[in-house]
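Given next, in structure tokens, is a single chain: the form predicted alone.
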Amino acid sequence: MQVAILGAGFTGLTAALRLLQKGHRVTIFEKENVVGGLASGFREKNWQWDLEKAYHHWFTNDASALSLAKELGITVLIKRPSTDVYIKGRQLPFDSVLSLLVFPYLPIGDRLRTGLTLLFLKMINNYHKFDNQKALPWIKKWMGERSFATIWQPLFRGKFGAYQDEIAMSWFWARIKKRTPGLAYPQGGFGTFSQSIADRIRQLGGKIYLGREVKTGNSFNDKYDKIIITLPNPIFIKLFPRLPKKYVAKISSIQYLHALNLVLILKKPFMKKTYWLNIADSSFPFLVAVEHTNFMDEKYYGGKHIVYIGNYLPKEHRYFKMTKEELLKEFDPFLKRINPVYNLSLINYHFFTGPFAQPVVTLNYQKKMPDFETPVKNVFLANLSMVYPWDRGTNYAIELGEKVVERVLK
């Protein structure tokens, strides 16, 4: 069977690999000049490893990703970096029972209440009870008004903006359920990992055409027995303009936020030991600061220290029209709240965007999700709007690639 795959992110790469292993012929078309999709990277002079354009890691229970890495002979490094929260001008630990028990901005009763609720979410497996419940009212009810107002509401506002009040509790459950103290990272970076998959695909006879944007899906129907589209729903709709209106309305009801990352390259650390800093301060123009070199050793990056300043925003947000210089100027006063002298060691910086990076999970999301099979004969869809209840990530992209192959072969 001849199969065309549009998109060389982890879903497309995994699907291609599994089809080739089963004896089918596969051709991948990717509009960018590198594989890896949202996890693609870059490398500066004197760096040994690639660096992702947006922060990435795995949890230690990300079975699909860890299994594929093992299959390809990729070494996976596991560490326990620190996760903190920035609140009321202070940077505080927020990644363990102990850190919650000593959290100074909640009375002890609220700390216990919050901790027990998080433990409850960790223990239960049936997320369907949360499909029709909004996250913020549920958090306020069970964790208390002070926990809600101090921690969770600012984080939801920073993450989802205008959508904060519409987010389903099932999304929050998945974020708590999946989290592990240890985090994993492929040796060499996600760019090296995705390139290893691409190399295996070529060894098996698969073809990968980079820098090849497909403008219409109809041109493939006569050349390939099956087509797998791994692109976001809005792009899929443009590829097939004659899709049924009801189907288009269904999958168009899923909204997306776009990722924005300012990557700082510094001579000295930005934070002492923190890897992940959630910003629970609504005055900040960004959601998170992630110091990658407090997770992976700076020796792999020429001894430089790397910090992501990240956010998820609607595509029309003014930040996406800015240059990197304008964006740094906008962020600078807030960066100085975290590290007043960071700019003295700033060597270089980059500005990256990731379109359609975060599907917005609202009530009854599962009813909006597309199926693998589309109204177009022999055309299948597999993208990160379809990993519900889990959040976007390479582990689920890999799992999705394997699942769509099962459906195609049926």
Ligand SMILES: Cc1cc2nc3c(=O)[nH]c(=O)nc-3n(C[C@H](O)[C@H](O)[C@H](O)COP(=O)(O)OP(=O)(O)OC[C@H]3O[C@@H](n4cnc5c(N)ncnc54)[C@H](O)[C@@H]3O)c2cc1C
The other form holds:
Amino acid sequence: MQVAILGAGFTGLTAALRLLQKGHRVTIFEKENVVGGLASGFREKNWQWDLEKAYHHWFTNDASALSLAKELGITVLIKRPSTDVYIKGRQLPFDSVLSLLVFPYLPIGDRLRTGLTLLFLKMINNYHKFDNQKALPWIKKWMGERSFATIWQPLFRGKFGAYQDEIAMSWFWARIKKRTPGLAYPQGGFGTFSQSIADRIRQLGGKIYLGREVKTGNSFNDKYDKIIITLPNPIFIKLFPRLPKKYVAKISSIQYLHALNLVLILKKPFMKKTYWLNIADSSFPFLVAVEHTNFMDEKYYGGKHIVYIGNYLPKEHRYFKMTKEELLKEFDPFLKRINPVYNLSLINYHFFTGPFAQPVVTLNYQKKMPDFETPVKNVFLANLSMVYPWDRGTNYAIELGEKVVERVLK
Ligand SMILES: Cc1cc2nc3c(=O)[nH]c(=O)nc-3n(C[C@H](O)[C@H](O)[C@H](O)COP(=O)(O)OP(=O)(O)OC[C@H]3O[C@@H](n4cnc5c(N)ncnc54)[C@H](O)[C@@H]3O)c2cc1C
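The form predicted alone done, now the form predicted together with the ligand:
Below is the entire complex, every chain and molecule, led by the chain shown above.
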């Protein structure tokens, strides 16, 4: 069978690999000049490793990703970097029972309530009762008014902005359930990992066309037996303008946020040892600071220290129209609240965007989620809006790539 795959992110690459291993012929069309999609990387002079354009790690229970890495002979490093929260001008540990027990901004009763509720979420497996419950009222009810107002509401506001009140509890459950204290990272970076999959695809006879943006879906039907589309729903709809209205209305009801990352390259560390800093302060124009070199050694990046300043925003937000200089100017006073002299050691910085990076998981999301099979004969859809209840991630992209192949071959 001849299969065309649109998109060379982790979903498309995995689907291609599995089809080739089963003896089918595969051609991938990718808009960008690199493979890896949202997890693709770049490399500065004197760096030994690629760096993702947006912060990336795996949890130690990301079984599909870890098993593909093993299959391709890629070493996976596991570490336990620290997670903190920035709150009321202070940076506080926020990644263990102990850190919650000594958390200064909540009375002891609220700390215990918060801890027990998180433990409860970690223990339960049946998330379906959360499908149609909103996250913020649930959190307020069980963790208490103060925990809600001090920690969770600012975090939800930072991540989802205008959608904060619509987020389903199942999204929050998945975030807590999946977290592991240890984090994993492929040696060489996610860019190198995606490149290894691409190399294996080519060894097996698959073709990958880079820099090939597909603008219409119709031309594929004559040349290929099956087409797998791994692009976001709004792009899929544009490629096939004659899709039934009901289907379009259903999948268009899924909203997306777009990712923004300012990557700072510094001579000195930005934070002492923190890897992940959640910003629970609604006055900040960003959601998270991630010091990659407090996770992976700076020796792989020419001894430089690397920090991501990240946010998720609607596509029309003014930040997406800014230059990197304008964005840094906007963020600078807030970066100085975390490290007042960071600018003295700033060597270089990059501004990357991730389109359609975060589907907004609202009530009864499952009913909005597209199926692999589409109304167009022999055209299959597999994208990051389809990994519910889990939040998007390369582990689920790999799993999705494998599952769509099963469906295509059925
Ligand atoms: C800020 C951020 C942080 C993240 N952190 C993590 C993390 O820590 N761990 C983790 O595992 N995951 C993380 N993720 C998620 C992870 O990157 C994605 O879930 C995963 O890469 C999705 O893979 P995909 O193949 O489904 O989609 P994509 O990577 O979006 O791939 C789709 C591909 O289609 C291409 N394309 C689009 N339009 C066209 C067209 N018209 N023609 C041809 N090609 C086209 C795109 O260029 C892209 O390469 C993060 C994502 C972001 C944005």
